[in-house]
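First, one chain by itself: the form predicted on its own, in structure tokens.
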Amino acid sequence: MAPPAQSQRSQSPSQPSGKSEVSDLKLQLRQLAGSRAPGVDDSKRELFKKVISYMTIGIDVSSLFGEMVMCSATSDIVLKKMCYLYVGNYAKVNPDLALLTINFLQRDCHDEDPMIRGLALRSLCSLRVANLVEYLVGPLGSGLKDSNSYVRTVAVVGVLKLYHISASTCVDADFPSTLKHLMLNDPDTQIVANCLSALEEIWSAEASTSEEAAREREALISKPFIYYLLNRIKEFSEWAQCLVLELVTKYVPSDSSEIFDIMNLLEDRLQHANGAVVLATVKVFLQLTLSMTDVHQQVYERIKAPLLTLVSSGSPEQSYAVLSHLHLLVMRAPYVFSSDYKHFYCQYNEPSYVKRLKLEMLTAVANESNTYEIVTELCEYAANVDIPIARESIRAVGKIALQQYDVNAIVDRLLQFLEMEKDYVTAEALVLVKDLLRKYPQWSHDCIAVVGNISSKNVQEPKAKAALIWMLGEYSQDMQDAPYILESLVENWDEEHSAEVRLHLLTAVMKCFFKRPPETQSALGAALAAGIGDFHQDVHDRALFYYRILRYNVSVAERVVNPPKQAVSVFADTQSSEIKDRIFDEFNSLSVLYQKSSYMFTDKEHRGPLEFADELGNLSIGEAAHNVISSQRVEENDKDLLLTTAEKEETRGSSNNGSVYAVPYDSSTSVFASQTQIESAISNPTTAGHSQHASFGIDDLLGLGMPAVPDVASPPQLKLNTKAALDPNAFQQKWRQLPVALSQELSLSPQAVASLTVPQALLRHMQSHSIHCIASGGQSPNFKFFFFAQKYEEPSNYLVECIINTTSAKAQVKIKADDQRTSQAFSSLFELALSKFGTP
């Protein structure tokens, strides 16, 4: 019987015609199932390839299960592999169908070909169906005793799979003791490594409930077994060597001679071509000598050359991994690597992530003997075309200066940066000059002479502008134009979007007032008036505090705001020594690359929210928001969605409007005091404390008995653009840049919750109120929406993140705005629109 002709309606596997195509495949497979004609295996291959192609692109071909199993009765190993792949894919989701495969898989486990035996056993253990575990015990027992090493290797891994499916079945069959026997007696080192890996996992899990398992786990790090593995380590594969070396780090030698024996035995592993083996060996050396200070320092000298060789000879990814470990070592012993600083010079063709890490290394190894050469090299990078690297290099120069190495030359270099007339260079240099002046006040004369020539209009970055304003306030007595520069900044208060800059401006004007009162009085009055009316809670509170303490006593205010300052001796480290020690204990792991302990990124409660770019990229964009992301994705990205209402109330204090604390605030009353009243209080402090003219909408923040305020007229109603448009990339960029103007929780009506069974209904409803959705996602009960709106006839945007939980009928809303003065008015419009959702 000749193989049947292919169907004329057959399409390309990448363009299937649908159910008819699957039906044709089913018919053809059935015709070939019992055929023994010449060339039938070639025809089966073509059909199997089509089935696998359809399965790969997501077409359901589970209806072919029976035919695929029948066609697997062949000695062709390629057909066997494809059939096993198909069976493994559908067995877990169709346990009933998986039962059909047991007979032919068990039969293949006794095939003459060891490759087929191994593949069949692997597929049988990969079914992962709990009610089929009884069929695994026999084949696994035979596989562990098989004469072929490949079959034994597969069987060892299969025992671990069985343990995860049914731990009791695995233990009752006495597989752990069989693995132990293989580990100690099998001539194949790959089988030994697999047994070691499986037993570590099994005995670690069983140790909490079984004393025998606990003893066996301890036996793995006994002297006889460790020496047995070390004497065979050259026979192991690279992966297996890393496994053995990781086990050796847990072994505690009895005396120093044993330590030296182990190190001598592993000496040649430091010259291995594989970076993982070298790092694993380095970890062994470091851990063994922790209690031997002198030897530990010698170990640093010994491991230096192999690690530096790996940095320069491997791929950029390997270089980064090794550099991360070197950076950890440099932080513990910088003097050991100080003479090798040239190895950390950046190469022109290196990726940015490697350059950035090398800059950190140069900062760490700098000392009195090499500071000049390192700073000279870093200054060359300041003109780099890669702007982020140029910024990092300038910061590195500042960090070295703060370490008290050759400060004179470094200050001159930083002042030269201020004259380069590049915005980003000037911005970074200003921040560093501020820190230098905090530590070295004696350099104020030289620094201020240069800083005074910089126009505040040319400094746009918030941190740089805040640094400039700090210097204007701190050294206003030495800068002739300081009061007038601050006054111009206060006049442009509404155009300053950064709360950090506004906070610094308030403090700087206060300091300037105490040093040059006549020239600063007007600016201070205007600053306090603007600050008290500011939308940002921290700015508002600071301005109110300054105003009240001035009313109380100007001398007290000066002692609080502008006391004599001592030089800062040490700046706070971003990582505590405890965290660094914990990362060192996890040497040769991802902890070193992430620079945080493993629990920080493996325990779910410690994971931070993903960046908005990833979040927005996984949501539906624009009008085609029909496909929503899975509830699991929402759970991972938005851990705040999992909080109960009570928990959210408990955490509200730390997230109110971006403030560290929350102050009761009545939005229906005015918080503005007239500039005349504030200037009067400043110019006449003795009577200001008894003045009854100033009034605020906050209840006596400092217990000074402030009188209540009368109601004032509500602001004019905000009008939105009905045809607003915003590009998703522009939305994403603005969301990152703008601070949170308002954060609140709104309640939803039962009708609104019921209407959310179709999330698009909310999108259409909000659009009817000129509030447009740019991205949405989620599944019941958690939904997430990103909205935007634009002010009528003005290029001013409002951005909204709205997270709705239908179980609690609550909506968590965050609002960001270009014009933050009108954010409260927009919030009212948004709340009104949301309250009408679901109503007829």
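Residue numbers count along the first chain shown, from 1. Since this is a predicted model, take the numbers as computed values, not measurements. Superpose the two forms; the largest set of C-alphas matching within 1.5 Å is the rigid core. First, how it differs from the form predicted in complex with its partner chain.
- Core-superposed comparison between the two forms: the CA of F175 stays below a 2 Å shift.
- Once both forms are fitted on their core, a CA shift of 2 Å or more is seen for P728 between the two forms.
- In the core-superposed comparison between the two forms, V556 has its Cα shifted by at least 2 Å.
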The other form holds:
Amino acid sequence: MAPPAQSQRSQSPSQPSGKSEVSDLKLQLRQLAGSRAPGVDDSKRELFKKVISYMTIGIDVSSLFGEMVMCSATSDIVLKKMCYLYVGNYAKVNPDLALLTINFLQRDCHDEDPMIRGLALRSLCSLRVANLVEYLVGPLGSGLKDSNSYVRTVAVVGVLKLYHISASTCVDADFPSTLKHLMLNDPDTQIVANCLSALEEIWSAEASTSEEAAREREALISKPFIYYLLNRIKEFSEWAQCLVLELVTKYVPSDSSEIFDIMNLLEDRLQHANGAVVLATVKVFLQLTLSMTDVHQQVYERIKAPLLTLVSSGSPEQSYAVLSHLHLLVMRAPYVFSSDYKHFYCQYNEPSYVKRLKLEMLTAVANESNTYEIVTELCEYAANVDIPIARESIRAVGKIALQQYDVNAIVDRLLQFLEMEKDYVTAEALVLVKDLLRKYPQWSHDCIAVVGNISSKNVQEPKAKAALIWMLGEYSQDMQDAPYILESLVENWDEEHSAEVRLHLLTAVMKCFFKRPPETQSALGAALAAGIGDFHQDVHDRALFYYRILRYNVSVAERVVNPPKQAVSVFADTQSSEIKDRIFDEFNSLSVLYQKSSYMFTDKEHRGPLEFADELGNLSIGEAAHNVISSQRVEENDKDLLLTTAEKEETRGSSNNGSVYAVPYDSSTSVFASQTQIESAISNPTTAGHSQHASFGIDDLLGLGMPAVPDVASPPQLKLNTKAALDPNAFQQKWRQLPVALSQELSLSPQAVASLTVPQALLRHMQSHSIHCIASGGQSPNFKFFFFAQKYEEPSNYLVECIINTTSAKAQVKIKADDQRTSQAFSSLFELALSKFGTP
Amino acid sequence: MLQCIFLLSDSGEVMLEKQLTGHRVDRSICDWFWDHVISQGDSLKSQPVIASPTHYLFQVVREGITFLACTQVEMPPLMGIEFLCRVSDVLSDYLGGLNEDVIKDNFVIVYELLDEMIDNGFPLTTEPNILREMIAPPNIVSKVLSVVTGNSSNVSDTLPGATGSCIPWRAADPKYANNEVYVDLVEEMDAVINRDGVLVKCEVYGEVRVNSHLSGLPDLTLSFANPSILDDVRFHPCVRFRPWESHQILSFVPPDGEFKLMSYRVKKLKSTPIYVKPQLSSDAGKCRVNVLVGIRNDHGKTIDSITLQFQLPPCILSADLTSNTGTVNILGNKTCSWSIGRIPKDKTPSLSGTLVLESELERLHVFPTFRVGFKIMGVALSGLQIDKLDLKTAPSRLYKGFRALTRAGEFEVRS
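One more: the block was the form predicted on its own; return the form predicted in complex with its partner chain.
Complete assembly follows, chain above in first position.
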């Protein structure tokens, strides 16, 4: 058909610019435009198809706009559709030419075929050109009154489109109230649903400026309207049902009988073939019964089967979404699913993202009764062809071991892994055995016997190597050749690329030295020499420090480097319960899939750098822990913080809130932590480990000078340390040990209440009064804070629990103090600081 | 709400783009997505919901075609995923399968369908029956028709009656000379047999498929002899819930044509129809394989098209496998497939041979999983039995038919 075009193409075969083809098409379209010859529609159709296909591959065919419009006078509906498609795509960039199309679209809006009326109206509204809105109002108005429901359906969505192009035009034409009338009276449920979604959007947007809109929006979740929808729910299409159910979750029933009525009415929705409907119903059930503990538990039982069916019978993509939700539920009620663990067994063909979630589920549902079966199953995956999954399943075994009390069988399995002679299996198992030993020291004999047989040459992964070295150091008295293994590792110091491993090696050699001095001495000398000469700052620092402390006093050094250890009872959870609660409130949303509350990722500002969003983790105790590590850095950060959003602040603390597998010695932050202890041990052996000294210790060590800035705000009788430091664990320990010195209720000023929208506001304020926050949380109106403060130049701490309710403007304060006599003075200081909150 | 839908070919080329809202989504998102997929190694490995720097992406991959949808706002994730699944179902139904060529040849129809399925980012109707009335599928009949009549429009002249009726899944008043209704029980058995030969999991996923060609508004009731064995059921929207709840009776007005009336699960079954016993023993760099397959308990029906598939571990250099029944093929990607067909009466099918391991390996540490396929006509292994099917105001000539079929679903035997 187009020989010239073809010859053009051959000139540039790799990159068809499409220019010659487009101009060729232009010519042909022009010829056809006025023609009325028979069969002209067919040739037009061929040409249109070509144009659209170019458009689809991304070639710019906007230059054909005029010709396309000229050819659009036709009765052929396929031609019309293609033309509408074309026009809709390019109208926005060609607003002037778009005017040309208005005429024929408007004419089509009055066609006698309802299909054409609907299509034309849809295309007209999809042009989305601001200067054409005046032409929209008329057709939309008549479309909303059309006798055919298809046209009305299209018109309702059209109103929403119009609203987004020009809100004022839409409101001036009184469309919202027309929609409301349709919503309440139209027999076609699709129209009702479309009205609902349109009005929800319009009124939410208008609510900030118009009181009436706000009232109307409220009315959507009023009892009569909700009942109107619920009573017809079966007539709605499945997608519209999702919309209605979403609205129902916002409705607050007046009493429990109403709750049961709604649940009875919706129960069969749990059997719906569409997973989206099922999940929306589950959300309604969970939300309705949130305050009724018993019923809430029954709801878990009721929703279990439908959810499990969705997992096993849907496509992998659906399974993934449902499993994410199940994971959330199982965290809240592990026992509900504990007998259904077999549903979470991995199938060979499943994609790894599903398998990974299933492994998490298996870990979460494991309890005394099913652990044996679950661990047996997990062990089979360790021989899986899919290596990442094999690794994950070994980790899962370890996690289960750490959360169970009866671990006999599991330890045996882990030790079998060590003997499997697969490098990645050995590596994962080593890390786990190390964690296990920290929790269950009683197993050391069995484990060490096996670990001792592993040749360090077969372990290459840094994490595993570090774990092995840690065990060599920790149990060197039980392992015959530990000093020699360490020695050979020290000899190969230069070949060890991971700083983490080198740090561990230093500590392990030290520990070994204390236990078996004659055998280790030479290795220690070599290690310290190599460490001091290391290019990595942390390694260098640690080696130098070990060297100095050994010269100072060997027995002090032993107390510092190898003190008796307490078994770890609970490893820190990676996600705080507050975040989990918040995500739970956002059930059936993307938050669940990301395991992050939506405010952490849907905010426009955070949408940009998503890597950042990934790090965004957990509002938790880590907040203040950062202060401990380096007060200097926090102050710098504070300047940034004032400029950015409140959310950002929460992200800061999370970075050192490591995974379950993090060992206290393996990050650079913990180097500081151990050093703090050490320093204090030197300067004041009697109060070793006391944190105030510790903080001075750091400053000394880092040469920052004394933080001797007197606090201006504090009254003369009690001065607080502006750079107080306390790590969260020490805080928890103290909080448990100390009695409550003072308990009182304080009133908040209205300004204070107004300023307290997020916990961070108060945090910053109190920090300026030398009262530091170690953990905070809650949502309006209830907030909870844990503060601490330290006496200036004295190792005396004050701990405060402060629960604030903004609706009653009251704060419940509990104070605990190392020095009980000064607690009254501190209390008045705290009160003063709190009373200043909110005042400029 | 979804803002845009893209269809990508298996080489990442954008085959189709459908903007849904005023916020135009730039095509460059597809490049980002494709880079992401490549970094994951395989489109099947990347998660169904991904966060890109600008949008949240839903992706569903079917037959090499990636259905990609973008959104910037919070929304129910299953709504996005389910919708894309439906789009792929409807397209493959319309076009008689999914592949790059068929979509490129019929992109106008795809556009038309998407236009009716979703408006302004919100799904409207995904019922195939209704769509079929709005947009005629490009089948041979309509092609012939268009040649004969010269009317080549594939859009039906009338609007679907159902859009206005209160039974959205049924077109108003079809008329048939022969009234027929067929009910099929189609079951899939999922089973996992672990390394020690223990049946760790065995359940049946079943569907009741109905093909109805009945005039007027037929009101059907279907009852089972033993409904109590069903663990969890899901229904087509046409099924009335109350009769099921009180008497376990399915009462419904069916859509016209073929549809899935209900799906169910039967858990905790005790046995499988066939057994597979793999034995692998390795030493000195070689692994001896011996697999036996046989009938466990006789259902009285023949077991057809028995197949066995497994992936050879990557550490295997070569394999030499032979069988006494059926044929053994080792494909390029180290997949070994043994098709047995029916089990002969006089001998037990067995597969045996040796695998040669990589030079430095003594023994095998990664063991293959055997995936088993079979088909049994005329029996539903869950034991579910249809009691009767009644039609209120039955027409004079009504033909009712019942069939059952069980096949292997995810049936795997670990070694």
